[in-house]
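Below you'll find only one chain, the form predicted alone, shown as structure tokens.
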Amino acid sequence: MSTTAPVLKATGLAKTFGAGESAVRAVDDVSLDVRPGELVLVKGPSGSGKTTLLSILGGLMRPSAGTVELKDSTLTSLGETALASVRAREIGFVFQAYNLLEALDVEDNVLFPARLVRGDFDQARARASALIERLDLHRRRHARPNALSGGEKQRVAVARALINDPPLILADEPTGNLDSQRGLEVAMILHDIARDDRRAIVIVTHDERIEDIADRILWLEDGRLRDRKAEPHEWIKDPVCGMRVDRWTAKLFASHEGKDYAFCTRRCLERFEANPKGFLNAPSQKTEAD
């Protein structure tokens, strides 16, 4: 493991919406480290909390208790307006839904967010167009969103998050709206900006097929986050209903002769408590590890 200071250094995050018995903890005490040049992937279930997380980490929400430290910045304790700068410096957004200026071409576009920063425009241009040309867009410099491509709009938002050059990328479902190649294109785009920028990317993503380009893939469930390959699924039977559970996540369990079994429910925790060897005469169960 690098010795290199992380980029984003998330401790203690938790997050709670409602209060009493309907109050959901959607991120629940996640702690997570990012460094320069990892591409780390977060997955889960849907409801999981992955976009809470995200939107935490880039500082578009506060967390009920915990701090997110970006390089030299506590973002859960600056105001608003010191927020905001810290945001549109230090951090690039990519959304699934690409979330571009429809009355903007694609350089525009790119350039939006320089705007938002002090700085010299002139250089801002240099880089939208660099950037514009490394992604592939020069054919497509004037053209509006709505005569793009998903792929190509997609890259237009790759560019828009890179044009204040942040060390940190966060990118919620960034193929989630392509196609299996035009998916897999973006992907390598985000892995070679981690590999050969040395920037830090963080993906939030239901996606398979992009998990062999991954430094980290880390599993959210129930606002809890593990490292998918230091503590894997071990999936566990329902005796009643036959469906997996993953003992790791697993609430509800009861014993019979000696053995531990997992419930999905309560309803088939209380069929199994009410009538146990009616259940158990089904083949015993198998526990996998991905």
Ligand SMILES: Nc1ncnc2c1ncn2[C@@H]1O[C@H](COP(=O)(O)OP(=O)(O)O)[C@@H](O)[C@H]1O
Second form
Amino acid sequence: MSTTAPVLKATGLAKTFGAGESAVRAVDDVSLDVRPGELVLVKGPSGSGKTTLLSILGGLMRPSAGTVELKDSTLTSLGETALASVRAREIGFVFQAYNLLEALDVEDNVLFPARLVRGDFDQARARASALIERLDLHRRRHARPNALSGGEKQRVAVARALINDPPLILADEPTGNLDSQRGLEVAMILHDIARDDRRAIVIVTHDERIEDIADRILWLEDGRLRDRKAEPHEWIKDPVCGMRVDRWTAKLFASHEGKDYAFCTRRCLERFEANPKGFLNAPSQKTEAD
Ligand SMILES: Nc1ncnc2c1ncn2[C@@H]1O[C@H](COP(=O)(O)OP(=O)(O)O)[C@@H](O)[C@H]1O
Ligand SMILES: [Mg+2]
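Given the form predicted alone, state the structure of the form predicted together with the ligand.
Okay, now the whole complex, with that chain kicking things off.
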């Protein structure tokens, strides 16, 4: 696989918002490439620059510095019209909030990006039907988004992302609004799309439940990619529920008698704080190296 040319190649990307004192360097010297069939997960805490990076990779935002190459096009040197055209043909987007058009039914939502490109619309209809079958939406073909479950909405968004047969799929927190089961389903679908169709997929997320589907995990912190292999990667267990959390991405911490504990949710943190001793003798309180 390493001999195949990358679909996406980003070099030295940077993005600064604002100026002077209040300037925020949201993306800072990021380079990466993604090959056909490869699913890359970019993880990092909230505010680490994930959405900004993905928007630049997808030609939705111009970087302050650096280049993005997508197959034979250099997105960062295209004008708006050419960029919009490459975006429509070569990139499928999936967003956390689904971004479906409420006035359109499932089929017309899936077909929508096909209206933005030149081509045979009857063929697009046939592709939409096949995608609707593939994503198990055939019984919902004429439903409006507001009648769909979250998992169904995200499957519609995935079908829509595929309608123009793009080599690259970019997904921003695609499981962020879904429960564990539905989130995992959507993650598995994206995984299969990378494998079966040989598409390149980049998912940005802070959802640790979907790590297993990735070929590679990149870690973003304060806009920079970190080489986490060079650092000890510690998994720790939430002492309350026993769930595995990551010391690096966990957001909720408490100290008790000089030791730090991490929690998956505020609820676990609050239960711990109400009665630390009740949880500290549990066998789940154990630190393990990765
Ligand atoms: N349009 C914008 N204007 C100013 N600052 C922004 C803008 N978009 C993002 N930022 C800032 O850039 C940083 C990275 O944001 P973002 O890419 O949304 O992170 P993430 O998706 O990882 O949560 C944050 O500090 C955020 O406040
Ligand atoms: Mg984001």
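These figures come from a predicted structure and were not determined experimentally. Each form is matched to the other, and the largest set of C-alpha atoms that superpose within 1.5 Å is called the rigid core. Positions refer to the first chain, counted from 1.
Relative to the superposed core, Asn275 undergoes a C-alpha shift of no less than 2 Å between these two forms.
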